[in-house]
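Take a look at this single chain in structure tokens; it is the form predicted on its own.
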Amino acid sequence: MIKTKPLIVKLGGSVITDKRRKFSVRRAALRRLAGELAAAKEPLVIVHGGGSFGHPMASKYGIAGGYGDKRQLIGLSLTHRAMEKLNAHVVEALQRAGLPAMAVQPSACTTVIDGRIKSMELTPARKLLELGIVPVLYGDAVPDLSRGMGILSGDQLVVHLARELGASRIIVCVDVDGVYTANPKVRKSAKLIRTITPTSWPGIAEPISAAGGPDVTGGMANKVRELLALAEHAVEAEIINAAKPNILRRAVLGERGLGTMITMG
């Protein structure tokens, strides 16, 4: 049994990579974020997105749409390898910050049907947490039992892990201050939404823009949809701007209201 409920932190691809340049890691940002995560007082589970590693490859080969022709086989392999490379950078940064991080490969322990998690073998991850290890998972290119192949998003992964591991809460790190009424990088009139609930979401879902750069997992709107499913199970989530120094540190130490809260209301 895990004695203390874990805190799950999702490091968005936009924070740890430069989505405008393929296979580009924001090394200084990653080092800073690892240092901020090291301040946590509770067990950690880290999930990271694909950023400029996974998304361009998955998009090029149409992995998210399922198997169509043999050309996609090398695409599935290359997408997964790209994510392994990014994961290695994340794990190394965490280790350098003094966190005993270990990679857990989602595609090796997850059954996916029609793009949704059917089951996931989490016994090793639970044992790692018991030992005081920080499991590090990521969005992955996966075999899909109905479509042949697909993409398991980090956002879906976070929600599943929170349910199965009994998380205390979720922190989702992005490169804007939270969820806006429109893409704040494009529209200056966009307004920050401080709280989203299952009741308020239908009225604001339509205008929310997807994140900039190629993203095969649905961008900001999809993040909110996934997290709302957790809100109904009384698991609190917050989307914060981890591109700003010390925001993540404050969040992992328990401060709320730093971005957009996803709650039952």
The other form holds:
There are 2 protein chains.
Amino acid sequence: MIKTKPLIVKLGGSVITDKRRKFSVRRAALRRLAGELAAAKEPLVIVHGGGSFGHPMASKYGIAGGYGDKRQLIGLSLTHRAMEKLNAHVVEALQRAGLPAMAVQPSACTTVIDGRIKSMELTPARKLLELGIVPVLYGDAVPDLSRGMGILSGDQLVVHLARELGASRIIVCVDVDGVYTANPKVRKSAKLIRTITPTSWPGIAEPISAAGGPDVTGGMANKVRELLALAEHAVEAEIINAAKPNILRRAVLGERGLGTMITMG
Amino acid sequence: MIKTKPLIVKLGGSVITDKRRKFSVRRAALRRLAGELAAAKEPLVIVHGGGSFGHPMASKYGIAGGYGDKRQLIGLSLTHRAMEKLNAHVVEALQRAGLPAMAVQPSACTTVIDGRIKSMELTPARKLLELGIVPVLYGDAVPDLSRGMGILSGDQLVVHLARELGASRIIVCVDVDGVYTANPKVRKSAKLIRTITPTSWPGIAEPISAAGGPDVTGGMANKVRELLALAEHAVEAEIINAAKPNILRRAVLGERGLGTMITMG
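Having seen the form predicted on its own, could you give me the form predicted in complex with another copy of the chain?
Next comes the full complex, this chain leading.
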């Protein structure tokens, strides 16, 4: 039994990798973020995105579109391997910060049908949490029972884990201050949205689709949609800018209102 | 549904690593073995041991003895990470030989109680096999529901997978010609045993305990014991010397009698 509810932290691919250059880790940022996470008092579950590791490979072989061509077999193999490489960087950074981190491979324990999680074997992950280990999961290239293969996004994973593990809260780390009315990297007029609720969402959904670079899993609008589904289960979430030092540290220590809160309102 | 029964190949830690030197891969041997495996006509499942990666770390932190001390948390984290490093070498060697290999992390999908597999989520692995992917599993440091943590040996894994996936046959690769009446690396008088059956086993169990170097999972006698359990389920196995070129290739192509056969007799 997990006594204390875990805090789930999503490290966005844009924060820990340079999306403009294939297989490029932001080592200094990762080292800093690992140190900030080590300040946490609650049990942690980490989920990270694919950034410049998973996305280019998944796109090249059309993994997200399902299986249709034999060349996609080596594509699935290479896409998953790319994600493991990034995961190794994350786990080792956490270990160096003193956290007993351990990878939990989503494609090994998740049954996916039509791109959505049907079930997930979480007995091992629960036992790890109970011991005091920090499970580290990631967006992954997965076998899909109906499409053959597909992509399981880190965002979908976060929501599923939050429900199944009974999360206390979710912190989603991106490289902008939160959710904007437009892409803040392109439009000067873009305004930061402080709170999003199931009621306010429809009015702001259209214009937002932030985050630069290719992302096979749908970007910011998709993140908000997944997190809103969770708010309806009374788990609050916040999207913060982890590219700025100490924002993640303050968030894991309990501070609210640092970015965009996703709540029931 | 898997149409053709898979062939399960266990690559022993002594074949793919140098057990005398920590974190030392036998790169040339691994490249050669990947090439020999690529000759297979049947679907493959690969399981590998820990060799000089998993065993020293597991011993250092007493992982096999269960949880009793907080320092074992980083120990579990480091032992699993060591196994992933070796697994990456194996998967990448298979990819370079043209095989669409994909890691399936045992500690993510296996429920272990008192050192034995209680259940294993194999839906993803079955789908991978059906697609034509080569799942690659390994002896792993795992959460254990009763002991806290422990070691799941590659040998135990092989037997469980053979039963659950309905294997056609098992090939176990070691660095000696098979099972001897004594350790052939130490005793000149040691004789190779051509066939072991459940009936002949008790008489030869005592003197054998081959394979040099530290092995937290029990060595040769343990391998035979696990495989005999399987022979009783009518899955034949053979222990061969994969340190010699082309023995594995001949075995995957169907040749028998290259080492020690474990059968019902």
